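Given as C-alpha cells, the chain that follows is alone and in the form predicted on its own.
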Amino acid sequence: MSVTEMFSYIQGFLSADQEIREDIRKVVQVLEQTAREILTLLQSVHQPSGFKEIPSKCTKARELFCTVRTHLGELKTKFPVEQYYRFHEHWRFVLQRLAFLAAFLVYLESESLVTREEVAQILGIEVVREKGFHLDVEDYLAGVLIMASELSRLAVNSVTAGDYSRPLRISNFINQLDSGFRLLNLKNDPLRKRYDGLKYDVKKIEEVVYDLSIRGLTKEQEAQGEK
C-alpha cells in the first residue's frame, strides 16, 4: 500500500467516523428537546397550584417518557454496540438529565428514590453492559444527585405553599440519601464534585426545618393532621 493509499484508507475511516458522531448528534438533539419539555412540566409543581397537580403532572410525565424510549431506541442503532464508550460523551448529559427526570418523577409519586433498575425501565435500555445501550453508574447517580437539588427547591416552595410537613420529609430523603453516598468511594472528579453539592442541599432543607420548627408550624401541621 502506497502513502497515498494509506492515507486515502484513513480519510474514509474518518469520514464514516464523522457521519457516525453526526447522526448521534441529530438524535441527541431531539432528546435534549423531549428532556426539557418533561423538566418543564414536572418543575411546574414548584408553583403554589402545583402540589396539588403532582398527580396528573407525573401522568403527563409518563407520557412523554414513551417518546424517550422511542429516541433511545433510535440511537441505539447508530454506531455499533461494543463502541458505547467511544461515543458515550455524545449522549452523557441528556442520559444523567433524564436519569434525573426519572428519579425526580418516582420520587413525586411515591416519595421514594429510585432504583438504577427502574431508570433503565423507565428508558427502555439496559442495566447490564453486556447487552448493550445501558445506563451506566455514574450516569444514575448523577441524576441523583441533580434530583436532591430539585428537592432542596420544592422544600423552600412546599412552605410557600402552605405544605409545612413535606420539607420535613424530604429532610429524612435527603439525610438517607447523604448517608448512602458518603458510602461511596467516588473517584469521578465530576461526580464527587456533584456531590459536594448535595452537602450544601442537606444544609438547606435543614435551615427550611429549623426555621419551620422555631415558628411552630410543624407542630401546627401535625395537630391539623390529627383533627
Given for the second form:
Amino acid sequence: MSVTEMFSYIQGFLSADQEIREDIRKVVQVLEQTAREILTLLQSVHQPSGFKEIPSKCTKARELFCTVRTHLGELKTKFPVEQYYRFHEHWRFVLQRLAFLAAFLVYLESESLVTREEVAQILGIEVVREKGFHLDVEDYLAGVLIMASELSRLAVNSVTAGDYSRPLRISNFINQLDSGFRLLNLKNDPLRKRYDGLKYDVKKIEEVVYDLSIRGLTKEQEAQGEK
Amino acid sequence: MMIKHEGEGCSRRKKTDSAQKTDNCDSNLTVNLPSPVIAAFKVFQLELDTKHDKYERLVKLSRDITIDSKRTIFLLHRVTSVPDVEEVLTEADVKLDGVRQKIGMIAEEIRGEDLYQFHRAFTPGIQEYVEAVSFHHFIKHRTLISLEEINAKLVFVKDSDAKETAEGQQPIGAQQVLTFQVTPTDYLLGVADLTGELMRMCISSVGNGDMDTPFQVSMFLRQIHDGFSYIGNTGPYEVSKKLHTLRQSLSKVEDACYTLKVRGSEIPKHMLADVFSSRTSMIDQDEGVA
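The form predicted on its own done, now the form predicted together with its partner chain:
Whole complex next, starting from this chain.
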C-alpha cells in the first residue's frame, strides 16, 4: 500500500466520522431545545404562585419528556451502538441536564431522590452499557448535583413564598445527598469539581433553616399543622 | 390541604432529624444507614472505583509501552552507525514483541468494554508503539507500514481461561482470540511522530558517509507531508498541531539534501560529516527549546 493510498483511506475514515458527528450534533441541538423548555417550565415553581401549581407543572413536564424520548430514540440510530463513548462528549452535557430535570421533577413530585433506573426510564434509555444507549453513572451523579443547587434556590424562594416547612425538608434531603457523595472516591475530574460546589448548597440551605428557627417560624408552622 | 401537607413534612422532618443525629455520631464508626440514598451511593462507589482502577491499570500499561517503544526507537537509531543492520533490526523486533505482549494485556483489560471509554488512558502508548513499529518497517522496507499491517500483528491467542469454559460454556472455545485495533487517529498521530525520527536518522546517516538515505528519507517525508496536507484540518485537533512540527522536520531534511547536492561535489566525504554534525547539534538545540 502506497503512502497516498494509506492517507486517502484514513481521510475516508475521518470524513465518515465527521458526518456521524454532524448528525449527532443536529439531534443534540433539538434535545437541548426541549431540555430548555422543561427547565423553563419547572423553574416557574420558584415564583410565589408556582408553589401551588407544582403537580400540574409536573404533569406538563412529564408530557415534554415524551418528546425527549423520541429524540433520544433518534439519537440512538445515528451511530453504532458499541461506540457510545466515542461520541459521548456530544451528548454528555445535554444528558446531564436531562438527568437533572428528571431528578428535579421526581423530587417535586415525591420529595425523594430519583434512582438511576427511574431516570433511564423517564428518558427511555438503558441503565447498563451492554443493553445499548445508556446513562453513564457519572452523568447521573452530575445531574443530581445540579439538582442540589436548584434545591438550595428553591429553599430560599419557598421562604419568600411563605412556605416555611419546605426548607427543612430540603435541608434533610440535601444532607442525605451530601453523606452519599462523601462515600464516593472521586478522581480529580469534572464530577469532583461539581461535587465541590455541593457544600455551598448545603451551607446555603442551613442558613435558611437557621434563620427560620431563630425566629420561631418553624414552630409556628408546626402549630398551624396541628390545628 | 396544603397545610396538612406541610404538617406532614414537619413530622417527617423531626423523625429524620433525630435519625440524623445518630448518623452524625456513629458515622465515624460505621456508615450502615438503612437509608436508600446511602445504599444507592454504595453501589455507585463500587462502580466508580472499579472503573477508576481499570483506568489506572491501563495508564500504567500505556506508560510501560511508551518507555519500551522509546527504547526501541533509540536502538533503531543505531542502524546508521553499525555495520550489521540486520542484527539491530532483529533485536528491535524482539523488543517490539515485548511491547505487543503488553498491548495484549490492554486488549484483555478492555475485553467486553467500550474501547473508547478508556481510550484516553492508553492512547499515548499506542501512538508511541505505532511510531516504533513504523520506524522499524521503514528501515527494513523503505515504505510506510499500513494500518492493517499493524493491526494484523496485534492478534493474541489466550488459552489460559480453561476455568471459564469449565464453568458452563462449551469447551470448544478453549483458545480465545483477542484482537486490538489501533484507531486511525492513533495511527495518524504515530506516523506524524515518525517523521521526527526520520529527520534524525537522515541527519545522522550523513555522518556515516551514507549518501543515499537522506534522499530516500526526504522523498518519503514529502509523501507523508502531502498525505497530511490532504487530510488538512478535517482531522482531529492534535493532527493539525503536529503538522507544524512535520513541516519543520521536512524543511530540515530538504535543506540537508540541498547542502549535500551543492557541496557534495566540492567537499571530501569525511569532511561533509563534520559539516553535518554541527548541523545536528543545532537542530537538537532547536528541539530542546520547542
